[in-house]
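Just the one chain here, the form predicted on its own, laid out as structure tokens.
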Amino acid sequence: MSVIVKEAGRAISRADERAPISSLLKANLRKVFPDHWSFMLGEIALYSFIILLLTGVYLTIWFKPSMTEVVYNGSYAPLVGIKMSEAYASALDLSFDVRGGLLLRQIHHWAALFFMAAMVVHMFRIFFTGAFRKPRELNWVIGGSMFLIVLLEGFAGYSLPDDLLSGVGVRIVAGIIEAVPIVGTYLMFFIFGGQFPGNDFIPRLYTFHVLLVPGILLALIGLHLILIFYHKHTQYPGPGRSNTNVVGFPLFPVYVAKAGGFFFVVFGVTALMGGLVSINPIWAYGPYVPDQVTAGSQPDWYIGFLDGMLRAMPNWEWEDFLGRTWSWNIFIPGAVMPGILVGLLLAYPFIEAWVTGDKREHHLLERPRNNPTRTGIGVAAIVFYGILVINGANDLIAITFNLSINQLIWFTRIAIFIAPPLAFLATRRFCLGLQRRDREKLLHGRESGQILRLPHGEFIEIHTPISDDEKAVILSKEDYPVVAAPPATDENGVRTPGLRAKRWRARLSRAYFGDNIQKPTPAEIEAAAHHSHEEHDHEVEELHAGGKEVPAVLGPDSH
């Protein structure tokens, strides 16, 4: 055995000495990294993700992407001697008739959902907290288009069975590119590979699933953890805290253990959902017949918001317009408005950076009260998009509630302009009213809730220190000055350059600042805690000088 591990050692020395591996594990594998519970959630997303390889590696070896009409003899008895796609079929096939199949189809699906679902609110996590802001420009914008890579990739994987369900959304993005003006028609030929729903597209669409998009999102992946192990790791305030250190535990062992036990924990959750819980029962719906529509179909959560802007749209259209019909009422909701969407989230980092003039790296995250704009941005992007989502299931909320389905629709158009910008001026209200909690904190202290009453009558409130940990916290604001608009002309009378842009600078950082409470000097920090001693002393010197017991302290459960 010795002679073994020794050989084994002497192997390990000469590949280290053509290809030295240590010296780069022994500088990177004690890296440190902060700890908190929602830098999780980027695990979840990238976990996930390693089980939708891993299932969908199984799932390839049965399915077949094939739109050749065959009949159904397989096991399940209500579609025996329909004809319908071999897709569908070795659908039903790997569902009943391939062991495990159904169990690893359901795992699939199920983690497809989770994946969304992590990195849609890892996203959050960024934005709310600015983890976006420099150097980390390029990291928001690789990860949200793998947001958009990853909405494209779900829709095809919900496709590819060939249902009547998932045939119905693909007659609906049939109709979302027929609408482009001009081209639509070329693009829709191009891509179905004639009339609708043609021969080609479930084996083009199987290749775009199973080889083009798992291998840029593979890359995309590789570059984003190469970037956040370059970068650092963004970290919370608190004490010992800043931009130029990092509080927390190696790589090695710490955090290896960590991931690979929360790997574990992640994929048992996955499969106990997959196990016990249905999802896309593709029997039910039946083969997809272009002339029928399942009624009360909707698609996933992640692809709602779609659907949701399609039904909310009025009936606008142009017919006979230059000799072509243009349909607005889908163009609009179908194309322009999630390009502007994906356009702003991409694009954020910049516009915020160019409203502040911030050039500084920044490592160090922010709490959300401490950028009340940006906050309020958030929620009222999270209210448009909830909005959308519940207007894309209208039809069962109108039968479950026995309402009127044109009344959902048109409160849905009013809403979509009146609930974000009311959430957004609640947000910002919300957050400026917990800074000057925060500065009343560290100004004063926390309010204890007991009252003392002094020997001449008097009653005061009991206002206990905050902790040093939490001073830390509060003080790690940062307060943005207000980008002032530079004058017309200068000195010599030459018209400023980039004047109107400029301007339009100065407002925004206004909107963005002009409210924020500033947080206390430490001049005004040690003067408060100056004047609360003299007013300690003053209490007890009256103590003494009359003679009185201890006062009476009225706690909150006083009577």
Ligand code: HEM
Second form
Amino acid sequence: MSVIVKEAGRAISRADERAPISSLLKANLRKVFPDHWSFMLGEIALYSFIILLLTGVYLTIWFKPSMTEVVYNGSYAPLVGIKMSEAYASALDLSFDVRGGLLLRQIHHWAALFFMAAMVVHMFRIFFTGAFRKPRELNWVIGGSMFLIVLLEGFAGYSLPDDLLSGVGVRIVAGIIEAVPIVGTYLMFFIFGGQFPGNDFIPRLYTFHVLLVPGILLALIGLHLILIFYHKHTQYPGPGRSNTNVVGFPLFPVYVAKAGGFFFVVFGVTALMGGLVSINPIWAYGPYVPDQVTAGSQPDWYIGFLDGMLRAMPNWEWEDFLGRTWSWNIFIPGAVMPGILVGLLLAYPFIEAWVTGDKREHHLLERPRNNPTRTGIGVAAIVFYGILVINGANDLIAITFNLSINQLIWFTRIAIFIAPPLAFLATRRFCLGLQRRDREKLLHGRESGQILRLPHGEFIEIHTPISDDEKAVILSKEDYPVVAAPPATDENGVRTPGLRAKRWRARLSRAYFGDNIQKPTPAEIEAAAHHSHEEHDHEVEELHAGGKEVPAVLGPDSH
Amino acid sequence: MTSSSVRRHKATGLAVLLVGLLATGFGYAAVTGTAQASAPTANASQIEAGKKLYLEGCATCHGLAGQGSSDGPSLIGVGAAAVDFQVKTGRMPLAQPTNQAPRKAPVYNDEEIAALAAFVASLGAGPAIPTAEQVDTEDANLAEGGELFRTNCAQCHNFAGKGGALSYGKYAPSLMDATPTEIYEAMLTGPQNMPNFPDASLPEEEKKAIIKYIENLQQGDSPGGLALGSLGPVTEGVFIWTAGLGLLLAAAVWIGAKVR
Ligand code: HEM
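Can I get the form predicted in complex with this ligand as well, since the one above is the form predicted on its own?
Full assembly next; the chain just shown is listed first.
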């Protein structure tokens, strides 16, 4: 390692003679980063993006974003002599007549799927550990915006080859745009440059896909990473870790080596998949022709939830006195719902901060169990999303498992309202159970499974004390106060301003934290340790375990 | 089932068909797929044999004279092609009423099927079993077949012929096991929810082209590697979330744990 460090140092001083960057680097190369595998999820996203840029450049050399009609005459026999757009023909050429073209196309597409999947899992990590709390709300918003932008970017890329499958997707999007009340048709004509499909859409999509979005993404990713650097990375609770320190390894060499190595792992796996596993076999779909469609027309997985929503929506449509159609059946699942979902996603850190009234900075991650309501919301959201994704594939599920597609749609319509709340309640309970167990562990130690019979005949289970590491983790729990509702009027009889909102907030705050199991005070732990061999301590603990009467202890330094 | 796996091979399929045709006399072969009367050309003893089989195995549902009942539709005028298709693909005799008669190993042998077909054809004129010449795809245009397939068949049977769901538990089956004759017969007779494609809307040449394209699909070439069932983006999504992300997460855990 030291050789590397020395070499790097030499390289830096050499560089420094040209540009004074060493002062910047010196400070930052030794910057400490905490270590955990879940902190690498964001890296998977980052590396997929780099792979996308590299492979994408190669593809742009041959791809022709043109709707001009040509007759295919390449080496894929089942399509020879067929009329198609130049875009589709050039994508076929890329697949069959450009050296390495198919491999690069497949790597590019697999990397896109990885990108989205990694972002989702990364987002889970951020959400369930509360890493989005102050001061990182802005970075959450940046991340969430990237999620949305990448989703659109993926859709654009998927649509470029102008094959039958993606053409159907574009047709659906055109339909969604048309379904916008009043201005829909104008909007559609504006975007498509005339009637669907027109000749303008693919070239426009191309600019969007290869220039506009990657540029925006580069800027946002840069900002995202700068903010991580600036805020410092959060860490999981553990011995010696607090809200005011960072325990980990220096960026250089440890983190750079790890991250660099991981880049090659990600690249390797993606390249392997690109080489071995077929993805988006456009030649099998055929060129897009508006009057053709194939069974099992589905979008890439990350658009699947939108498709699932469209498929579940009842067929509500109005016709007004002017003969205009109001397509709620498309507008609601296609535009309104996604808008609401994205809004909730971006706003969540602010909603939670408002409910908890929590203005403190958080650099120590929260264990999901210690915030049961948030964890419950997260699981409910995953269930909601999962049901929609599954419904997006309902035809394939129906044929694979011999079910009726109509029953599946009805199942979705009902489950979408019932399953997320159930998941929420179950998760919340489960978290509270874990909290209770943590408390027990602190006070009595771990249940060892050994039963001891006392001289007077009573059976007790032997508890072994837990390690200091585990203790530190459990003690990291922060107890939140429940925000109380203010009285309706103050002592002078003046109505409290914003009373309604404040009452709501009190209600929500109670819902969030009212049931939390208070972690034992140092005095309680002391007492438990002291009495641990006495007969009745169990009953004593039971009294406290509810925890509601115990006054809340607050502040970041309470432990 | 050995019989079905033998049939899967195109050449044996044709051979079996030829034997069947020879056994039933060349009378059949003279009749083309259009709705011409095929009854007069079959010989009487074969019809008699077919009638016997019919009364034993089919009459309970389709009626003593093929007139139909509450358990099965009328067979008058469905033609030999419909019988050959339904019985060869094991759909008939129907074991019990379901959403849709599934494809399974045939219950009758070729001679019996020919007899049944001759009998049903004698009830009323209908499409005849296609001749070997009609399903010879040697000179057919593959790319044109693909275009016709995407226009006429893919919306139910999927772009790769892997099948697709229809409403209320019905489905368009995978075409991977269908022989050229069966494909031709399916187009002629339109079983169940499938529309029929008479020669007026889909001439013989185009049927041949479609058959050629399906044969090409049956070979299952996948230039991109593992085809993941040729079902489109859903299986790709399943793959990325299981194998793909699984591998990367394992690597992340491994790297994350290494320095400790
Ligand atoms: C373009 C896709 C994205 C890339 C390339 C990316 C990259 C990264 C990287 C490398 C990290 C540091 C390592 C880690 O904690 O995993 C990080 C942290 C973070 N990301 Fe992302 N991310 C992306 C999308 C998102 C999304 C969708 C969100 C949430 C809506 C998000 C929110 C955050 C937050 C709040 C942090 C700070 C975490 C902490 O310090 O604990 N990011 N991101």
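Not measured: the values here are computed from a predicted model. The term rigid core refers to the maximal set of C-alpha atoms that superpose within 1.5 Å between the two forms. Residue numbers count along the first chain shown, from 1.
Superposition of the core reveals a Cα shift of 2 Å or more for F321 between the two forms.
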